[in-house]
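Given next, in structure tokens, is a single chain: the form predicted on its own.
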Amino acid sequence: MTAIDLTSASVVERAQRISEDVAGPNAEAVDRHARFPVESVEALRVGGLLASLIPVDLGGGGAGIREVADVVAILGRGCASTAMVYAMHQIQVACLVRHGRTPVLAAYLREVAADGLLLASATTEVGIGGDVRSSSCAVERSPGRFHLTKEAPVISYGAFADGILATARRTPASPASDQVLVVCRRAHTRLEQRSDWDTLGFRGTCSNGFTLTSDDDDAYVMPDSYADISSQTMLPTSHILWASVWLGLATAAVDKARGFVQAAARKSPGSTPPAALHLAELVAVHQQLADLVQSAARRYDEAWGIDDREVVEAMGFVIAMNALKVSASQLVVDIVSRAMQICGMAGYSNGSPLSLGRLLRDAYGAALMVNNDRINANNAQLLLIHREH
């Protein structure tokens, strides 16, 4: 890959360099065999793309939510399995910029952009269920130092991650619910693998089972309640930037669709396919996701660009994110399904330039990250207390 320009270059148009150049043509090898896109992760290391979020006086880009968004978006229409790990670690990023008010986590956060760290999650945990609000695992602390052991069942990439940010009770006595999160560095920590990953969609994401074992200064155990650093960042987070991955795939789509309905008019001069109407459709749902990821990102930036905790732990503002999740998982399986139906059978062939296969099994996947059923079940219990100023 050309070196990148820093520059000259935003934000956007590198991400969308990296996205054309590096992303999307390793795609399909990245589906194909279940690999981590190690090169397209490197372009966005060398890109300064890691570091986006970071505040600039830390040695950050200083983006905000709505900037990091489009960038997911940008990604995700090359490469869903990129533009998902690149969603995840900025999401852990967040975390620290908005919870990691001490000088300990200000130098790690200083270390994650000046050598493009990249930071994993793992708040799952086995026999809870999927209940990420829930540990069984506990922090156990000595002077100065904590030990933790958490059976994960899932942690994206974390072979690949340089630093994993880990729930758990705040004390072997402490209830379920009393929770904290806890930066396990890579040098710190042991991962012994339990389960493959070998799925349907996101097969990039390599998000194997591990036993997590980290060792180190207690200092990197976060001030913050998990509980707090959950609902005013991480939850909204992770709803934007899960639902940009799926615009972007969904984009990905449209694009095949509208590149099959032009070929076709193409043959037939002064004619109208009879798949542009589908066409037109196609682009008006595409037209609804966007607007709705769009808009959720614009309203989030503006509560994190002054810091209001307030706005994004009320309650309309939870549901409004739940609603988003569940509504830009349902849209994005939508508009692949019509864009499969307008390409026929060129889109339904694994060999053919506009397969729509991969995009397919991809979009799938939304739904289950966080599974819906849990999302509308809360949402249910806030709408029944919820009354709208």
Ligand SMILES: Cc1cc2nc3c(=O)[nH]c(=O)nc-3n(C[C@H](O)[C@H](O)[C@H](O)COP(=O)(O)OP(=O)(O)OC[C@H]3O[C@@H](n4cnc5c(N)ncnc54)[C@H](O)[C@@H]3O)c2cc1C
The other form holds:
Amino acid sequence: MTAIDLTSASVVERAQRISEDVAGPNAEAVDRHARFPVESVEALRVGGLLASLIPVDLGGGGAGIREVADVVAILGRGCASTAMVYAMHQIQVACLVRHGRTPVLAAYLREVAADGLLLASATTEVGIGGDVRSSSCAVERSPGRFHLTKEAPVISYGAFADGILATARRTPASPASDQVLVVCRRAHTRLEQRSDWDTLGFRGTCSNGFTLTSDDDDAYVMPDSYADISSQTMLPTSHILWASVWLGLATAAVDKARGFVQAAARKSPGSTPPAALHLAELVAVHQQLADLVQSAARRYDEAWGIDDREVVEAMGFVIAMNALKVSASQLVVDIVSRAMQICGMAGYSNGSPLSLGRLLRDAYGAALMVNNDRINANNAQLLLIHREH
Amino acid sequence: MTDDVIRAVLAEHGRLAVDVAALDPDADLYQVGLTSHASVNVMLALEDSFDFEFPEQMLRKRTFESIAAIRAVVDGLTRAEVD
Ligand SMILES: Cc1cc2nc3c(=O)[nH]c(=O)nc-3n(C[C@H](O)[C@H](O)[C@H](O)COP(=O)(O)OP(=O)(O)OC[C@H]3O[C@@H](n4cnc5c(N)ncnc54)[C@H](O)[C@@H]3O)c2cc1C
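Return one more block: the form predicted together with the named molecule, after the form predicted on its own shown previously.
Zooming out: every chain and molecule, the one shown earlier first.
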């Protein structure tokens, strides 16, 4: 589909090409029209990057979280919506890789790898707010089958997904917190759109609201409890990969600020432009974010590589991953604001090459994707008993 | 005795969807509504009742998955205090 050779280069090189040649050039149009970045996702599919995290024996790339986090940040530098779609897909893949150990789910992962399927997520529910650890909808079973109806206020790229992982109560009699994760395959699932997605930022994620109805073989209800899937896999992977999106977005803002300062420097060699000092400060904050994200990815990658549940189940690990999300979501806003200060009107104007409008609007989404207040409240409770650091 | 204290703590702080007195010692507490938020309150109340501190490595979901599991940890910790 493109002139890019997506087969020979390394994963990171392929991501770089897609970010620079496809995602970046389309980012403004994706944002303006709130349209799905079809061409970027197609390039990721063709390049085999949708299957990066799937083990080699199931037909995937066998990458770890660290490598995927690098890919996400590279994509985020070109188009944050594309990076977020890719990140959210990998989060669902991670849950299947770690918790889909049955023959049916392993076969499904093989299909995800072979056909380049795109997976989405329906954790939020109407009436529940952002409390993803409780559900009101429930899985209804009949022999060998399940039925699920869920009112989902936000399913990113739901209309474009080949499968959606949805949370629900284990049975109609289960309490709200006793949840399972259900794989809703497209051919067995109906989506009725209930709301539009016309937001400030992340407009290309096309996160409309839907009523989701799924009827399928009950082997697609994942065997582990969602409590375990969430704490061991979905929460750390989400926070690391979301933070990687924000890192990429922040890097794009730094690129613009650097461009502005260097253009000024070229006009008057010998005198340091006033904004150069602000650039030095900005780069220091950007480095904080980069180091934060990369060290969290490394920490999780080590546990992932040896499948060490002791590490990821420990309270200190959960607290650290929660803190990562809160810090990174604040740093990204700080970084884009600083870049705006440096670029001045060139950053504030729409349509200027140094325009920071889209990046600023995207950055403000970070603190709301699972509200930081909820995450801090969670950590506050855990810190009542946590001792080690 | 220990069992009664554990059940009393669960009744007061566990926010379970069922009657704690009638609960089987091996029943999965998470399936009857124990949340991670409530489990922290249960831990705090157990530490207060038995006058010990849970070591960090026991602060995990499995420790609190049933009355029997809690009992095993409490017995281990109270014995360690006596030794
Ligand atoms: C770009 C983007 C993509 C998304 N994609 C998806 C997706 O694909 N699938 C999906 O399921 N969801 C998705 N979401 C939803 C998201 O993850 C949140 O769960 C959802 O936005 C709920 O947020 P809310 O603001 O409506 O509700 P809340 O989280 O309830 O927050 C609303 C307000 O209530 C406060 N609040 C309420 N209760 C508490 C409490 N107990 N503790 C602390 N504060 C509280 C918050 O501080 C905040 O002020 C997406 C969101 C964004 C921004």
